[in-house]
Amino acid sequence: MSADLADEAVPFLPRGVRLKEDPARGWLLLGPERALTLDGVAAAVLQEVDGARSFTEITEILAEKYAAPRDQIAKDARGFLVGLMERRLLETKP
């Protein structure tokens, strides 16, 4: 079953999952019994995930911050976040 991320959905890191910056390895997403090393783009997206802002608000912030097309950011960020949802490293609330 494939996950979906609606524009109005509010993504958040579930209990036991956290974003951490490691001086030696860079940004990591730590979950139960696993750790993902993040590139700069993935880290930038997850730094905006606070459990209060909708996906649309997050993409607007990123578009302004990086002077990039909102549609491209939304497409890339949605694919990344849906992948995390499928791995149970991200959840959403309506």
Second form
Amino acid sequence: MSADLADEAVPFLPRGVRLKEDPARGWLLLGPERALTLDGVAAAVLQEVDGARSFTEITEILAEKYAAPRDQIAKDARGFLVGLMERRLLETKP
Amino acid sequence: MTTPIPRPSAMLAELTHRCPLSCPYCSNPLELTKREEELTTEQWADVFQQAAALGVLHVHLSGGEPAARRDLDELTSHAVKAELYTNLITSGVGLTKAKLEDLAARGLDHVQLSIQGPNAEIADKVGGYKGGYNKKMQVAEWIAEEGLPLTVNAVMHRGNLDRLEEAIELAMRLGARRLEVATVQFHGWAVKNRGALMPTREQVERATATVASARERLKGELVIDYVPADYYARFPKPCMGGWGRIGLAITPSGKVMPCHAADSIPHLKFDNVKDRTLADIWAFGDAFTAYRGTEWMAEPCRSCDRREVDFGGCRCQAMAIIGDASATDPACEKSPHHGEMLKLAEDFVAQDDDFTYRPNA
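Got the form predicted alone; could you also share the form predicted in complex with the partner chain?
Time for the whole complex; same chain goes first.
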């Protein structure tokens, strides 16, 4: 089964997964036996994931904040978030 | 050229060696630490603070059975207060629903539950503890009710490797997000039980295929981490992700080691958190500098293009098989001792030993 992320789905970090800003390593995503180092884009995406905003809303916020085309942001963000879902580091509410 | 000092990210905190189970592959040393030698609550609290300051992200509260410590609740709070990602590695035995709820409320991040086999008959025989399996099933239910993320840890060996599919099904049934399929590593008590535990090459090959297909089938549902049997491998495992590079282990009495089996290397001198700061031990302690980086390597590692991929493999295995901890891990096909290791594996497979259980301490 491969994961999918619909525009209206609300992504959230499940219990046991959290963002952490580390003085030497920058933004990290911590989960069971996992510490992913996040690049600027990944960190920006996850900082908008609050369990209330839909995927569309998140990409609109990012498009405005970074003055970038929403389609491009949606493509990158979806790829990143689906990758996290496949590793059980992200879940969605419909 | 000197090796820059890296920052550790994971710390194994062996809170105690006491355990109600007697698994014949227990990674604890043959010489178990007594209760009265264990670090106090305050000493552990200080270690957690020092570890966080050093850069440690994950702390694994382990043992023995960590629930054998009456202050597990306080220790959990101290780890959480140090802002460490706090993982409880438990057999489940000794936990109650109320204890688990309390630990969750204190901020425990994750539970790793060991399963000694996919049914009561096998699991209780391996663990040497009647009723253990049913207790674990109960604990897994409580973990799910509490909403805590769960990893199932399944140590696999000749006696249960053919039941890997069942272990995967069990992890799914228990609602685990993650499954560790750990083929037994021959350190600690497992060395005494090689004749009973050594898997066959065919078993290992089937297991590798089973894991690959389950990973694909269960993508997004169950994450499977797999520690294969290196006896039949071409290359060694990158043990600990490199010596003194990302991880450290603290024994119940405060001895600081580059990995939990490192005291099987007799000439290494280990510092204790009671005598020296963790940062100092990590950076400059004899045991940590002994095999950090690549400077210590001899051939064939020294000029090998994989030297920073697998870091020469496992020092303890080189010690155990060749008697030289600075040699290339004999699991590597480039090691001149690779053939001996294969022969050993075949010899152990041919044996039909009973388990030698570890005592409860």
